[in-house]
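Just one chain follows, in the form predicted alone, and it is written as structure tokens.
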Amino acid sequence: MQRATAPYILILPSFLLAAAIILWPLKEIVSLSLHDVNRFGMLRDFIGLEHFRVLFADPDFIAATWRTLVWTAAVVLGTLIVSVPIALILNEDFYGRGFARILIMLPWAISLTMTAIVWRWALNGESGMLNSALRGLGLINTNIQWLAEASTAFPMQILIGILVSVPFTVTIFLGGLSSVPDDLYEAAATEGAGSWDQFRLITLPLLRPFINIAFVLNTIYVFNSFPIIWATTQGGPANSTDILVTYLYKVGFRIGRLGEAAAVSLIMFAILLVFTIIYVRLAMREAKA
């Protein structure tokens, strides 16, 4: 009996601490979302789901929600596609591999806000490095206002999101690749399997648990990512690059509608919770199969 209950007793303090850290703020946010709240966070009358009704009637909120889904899907999938070949290359034995790994990991050590600010300078429509480089190569004749229009600003923000997410994802994949025994590749080569067959039949299946981890963690990080959008365009022009987290910031701290901001945060929490539950269940079902 003691042996059966010992694990639960050991994890109980950590569980209670995590519950306190998560559940108390969640309770406060729920309370804010159901009451009329002044700019100083003081609760007034109970109004039920009125804040949610106002949000779903706001076209800017609906647009920010769809844009958040596009932003998250594009950055996460783009990161996975780019990271796999990079990890495969860095897993090979070649001269300077250690230095190459350091170069890939360095951006991870830099503040995301600072990275976004550097990219804002690089994408400046008048004196940015990107326009200068493209003019020097003869690819453009006039400057492109990269961040002045949503048609160019949002794709560039997605590109920045992919670039800053690659180091973390490559680290996860390198950990997975290091656990694959070399004997499997040697046996496959003996049987006549080429590089593509080895990747498709050995590397990819054994790397799948690490791809799942990278997919879930990157989805959570990117969905809640604030610095890239805010540091480059602050959701502009005309709210055309707003995602939910920047919309929440504007509603809560610029306009002062804290009740609606709390409702936005609950909606974001619900979206991520539903996604995590569905994905984990699908992954578990696939593992059992």
The other form holds:
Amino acid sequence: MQRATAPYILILPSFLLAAAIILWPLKEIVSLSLHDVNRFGMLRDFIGLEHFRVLFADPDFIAATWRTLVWTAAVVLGTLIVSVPIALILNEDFYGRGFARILIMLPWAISLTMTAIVWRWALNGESGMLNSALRGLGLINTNIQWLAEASTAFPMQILIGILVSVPFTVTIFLGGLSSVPDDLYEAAATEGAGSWDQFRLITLPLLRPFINIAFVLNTIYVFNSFPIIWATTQGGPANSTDILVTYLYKVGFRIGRLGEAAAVSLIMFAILLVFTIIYVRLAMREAKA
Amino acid sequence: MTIKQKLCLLAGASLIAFSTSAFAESTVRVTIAEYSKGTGPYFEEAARAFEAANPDTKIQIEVVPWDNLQQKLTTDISAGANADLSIIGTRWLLDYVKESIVAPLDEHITPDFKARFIDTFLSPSVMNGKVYGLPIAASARAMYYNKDIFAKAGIDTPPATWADFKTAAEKIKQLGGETYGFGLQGKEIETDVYFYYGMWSNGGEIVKDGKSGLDSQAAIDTAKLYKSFIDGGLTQPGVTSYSREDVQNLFKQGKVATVITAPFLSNQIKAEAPNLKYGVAPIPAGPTGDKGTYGVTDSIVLFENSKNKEAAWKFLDFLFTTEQRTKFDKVEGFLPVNAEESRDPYFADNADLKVFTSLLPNARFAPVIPGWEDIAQTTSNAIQKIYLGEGEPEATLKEAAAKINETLK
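Could I have the structure of this protein in the form predicted together with the partner chain, to go alongside the form predicted alone above?
Now the complete complex, all chains and molecules, led by this one.
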């Protein structure tokens, strides 16, 4: 009896804390999303799922949802693909490795908003550094207006997203690589395995749990990431680079429809929750097999 | 230390404690929008000067960047943690009045106080016959033009009509190089307003008889006109990537020959591009001689839930003395809202400001309608689509007008 209750008593304080900072706001948001709310957050009539109906009838919301999925998938996969080789190189012993590591990690030390604003300047059509660099190299003759339309702005935003996600991901991978014992490679080398086989058969499987965690954490961060898109285009022109967070901000704080904004945030929460559960399930099944 | 000394100290200490509680009994919190880097220091200085004259009141200034002001006010008000006074865009005022968030000021306003103001600037803050805010900042819009570029292209006077303007822009294009006649804003705050300049010249209105004017012939003509500037290479390329600040910067760099903006650009040019030769002219007129400028005021409001209304009012009274207004408008480059202030030689003899004040009789203020930001966003989106060539002007504007009419209902 005593043994059965003790764990619950011990986790009770942290449970209460978590409940206070997670469950209570959640309850508030649910209630906002089901009521008619004025622009200052005062509740009026209960209107059921009306806010959700309005959202799903809004083509901008549907477009922003799809764009969020593209944005998340592109940034997360791009980050993983870029980070694995970087981590492998930084794990090798070479002259100037410390310096190289600092260079790769440096973007992490700068706030995301600052990075995004610097990129906004760099991407400026008439006085941006990117255009003048490309012209200096003779690659283009006329300035490219990077942020003028989604077809150039959105890919650049994804590239910036990858750039800022790399340091964190590389750090996780470096931790993973340092836990791979060297004698595995020595044994493999004596058996005649080339470096590609060593990577495929030893490094990648042992790095697997680290890739998983980097995948899940990056997905959550990137899905909810606001500064890059807001600082460069504010989701424009004409909502063509909006993702769900920027859409949410506009609906909530620009236009002042707090009820709809609450509904958007619940939908985002649900998407992330479903995604994470599926992913954790898959990862666990794999681990058992 | 003797007991007597201790007693004395104690008495002294309690006296200090008593006096602080007796004198500094009210704190007035003021939320200030940051117009420039001079805004915060100006208000801090004003607060200290006020405190020196009124030792029983403490003024606490909170400076917020413009972009975050709406968000801060929304969250503060919904949590009941708002300041006593705040600057807001007068175009938002109706939403605040409807929800009884702000208090009418009439009981404090004496005829003398009212007489301080230039009426044009006070009237936008009057709703249902009551004064709900005082115009803390006022500006109008006019066209800045680069005299050197105009001279090089052989143009002597700033364009009087949009047709003249187009001819001028074509001449500037023929100069070759990367200089463009019309600096056109197509991104972020006031993208819609930049469109209204042309729309007003063509005789259009933002809202007429409770309906959006975006589907009027004037609006459609303006969209086609602006689009012809874009397609003809008469604007900077990629207009949808240029915010108001970006276009102003192009003007300072001499890359665009004109920009339509507020008086504060003069101060910026003085500081950042002192060698730029520029002039200020009215916004070109339309085919029938119609013209208009955008008059903007920001209001400082008193919240209904303030517990220090008396002290807050006293601070307002202080801020709107001629001396304080003159200081503030010089720092920011705004138009004087105070009649006596406008006779100050700094304003009265300033060539740039004279053009702005001469336009005031034609100034359009944001209409008193709910959901101004909502309408601004719908309008900006529609215009961006037209600028990008993603939407045919007439159909896009009609669709936007229908959406705005829903908001206006």
